[in-house]
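So this first bit is one chain, no partners, the form predicted alone, shown in structure tokens.
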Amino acid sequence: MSIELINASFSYPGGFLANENLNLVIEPGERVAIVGQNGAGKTTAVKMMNGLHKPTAGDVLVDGKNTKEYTTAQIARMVGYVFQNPDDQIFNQSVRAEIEYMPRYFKLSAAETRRRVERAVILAGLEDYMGKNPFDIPYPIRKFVTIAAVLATEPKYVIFDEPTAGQDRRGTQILETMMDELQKEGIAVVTITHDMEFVARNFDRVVAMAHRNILADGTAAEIFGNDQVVNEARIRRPQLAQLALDLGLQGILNGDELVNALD
């Protein structure tokens, strides 16, 4: 069971090649950050994972199912995708209706719908917003509405696109706690982000992309410690990692590691 990209390429109408020969496996329960400059092909790659894009060459398998043979709706039940901009996703007039929409669409029982919604609301910290119109609440909280709506479908794999953008420290902490809980449940989290501090704190595996392809796939320490990857992917090292390198120390990503290395 996994998401598997096998020599997967995608060209947009008109011939623009966004991804070329991607080979990648995402296992259940993994936390994988995908990093790289704008235009590297990150968003196109994850949209192939959940069926929004079907590869124009190669294959994408989700738990053995070739996405070319299934509708986007069928794949989306297994691979949930949270857009970067919540306004591209929200269409209901209350937070509750937005989160309940897909369980109701699936014709789940009232008890099962209630269970899924309650779980998603707790994970996203939305208990105080259920009766509000999503467009009347602050943008950072609105992002959690879309996250909760996806979690209520209970996918095996979840994709977040720039989840920390616009978030304060409290929002980021909710995200981090949520990812811990999802991982305990065996749910994989794939995250596109430019927030390298968030990556260093939360992801053991990092995929760096450049030039429409995968440049490197390794631990956060390996990726941030590689000058060629950092420069070619045009990513910024976390502050502590850069400080450690300036001191001649490799593989340091947090304060405890730095203190221990300096002792």
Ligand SMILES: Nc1ncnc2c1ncn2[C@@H]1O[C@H](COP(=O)(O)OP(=O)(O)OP(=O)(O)O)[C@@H](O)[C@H]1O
The other form holds:
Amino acid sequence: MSIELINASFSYPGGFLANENLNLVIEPGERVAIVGQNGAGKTTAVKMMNGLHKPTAGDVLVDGKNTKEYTTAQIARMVGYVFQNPDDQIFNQSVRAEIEYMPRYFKLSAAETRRRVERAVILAGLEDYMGKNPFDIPYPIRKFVTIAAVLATEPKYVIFDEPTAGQDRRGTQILETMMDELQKEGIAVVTITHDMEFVARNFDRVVAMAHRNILADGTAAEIFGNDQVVNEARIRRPQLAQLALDLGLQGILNGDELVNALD
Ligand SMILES: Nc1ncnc2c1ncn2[C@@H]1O[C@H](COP(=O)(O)OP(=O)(O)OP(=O)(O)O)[C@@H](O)[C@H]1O
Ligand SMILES: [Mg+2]
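Now the other one: the form predicted together with this ligand, given that the block above is the form predicted alone.
Now the complete complex, all chains and molecules, led by this one.
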């Protein structure tokens, strides 16, 4: 059981090659951060994982199923993708309708629909917004509406595309608690982000992309400790990792590690 990209490439209509020969395996319950400069091909790659894009060369398998042989809706039920821009995803007139949409589409019972919606709403901290029009609420909350809508489908793998963009501390805290909860349930969480402090706090495994390729796939300490990867993927080291390196210490990601190393 896993998501597997096998020499997967993707060209957009018109011919632009956005991903070239990607090889990557994501297992249930894993947490993976995908990082790298604008235009590196991160969003394209995750859209291949949930069947929105079918590879133009190579294969993508989800729990052994080749995405080319299934509809996007079938794959999306296993792999949930929360869009980078919530306005590309939302189409209902109320927060409740947006979150209930997929459970209703699946024709789940009223009780099961209620259970799923309640769980998603609590995880996303949306209790006070259920009757509102999604387009009348602030962008960061709107992003949580799209997250809740995907969680209500209860996929085995969840992909967040830039979830911390525009979030304050409360939003980031909700996300971190949510990821812990999902991981406890054995759900894999893949997150694209430009926020390296968020990566250092929450992710062991980091995939760095640049120029349509995967540059490196390793622990956060390995990725942030590698000058070549940091420069080529144009990522900013987390502050403490940079401070530690300036002090000649490798593999430090947080304050506790730094204190221990200096002891
Ligand atoms: N619909 C499209 N048609 C043609 N080219 C596209 C399309 N969408 C994306 N691209 C191009 O593919 C490349 C990779 O885009 P992608 O969105 O995957 O990058 P990204 O790593 O997610 O970037 P960002 O950090 O800015 O979100 C970019 O050069 C982009 O311009
Ligand atoms: Mg993107």
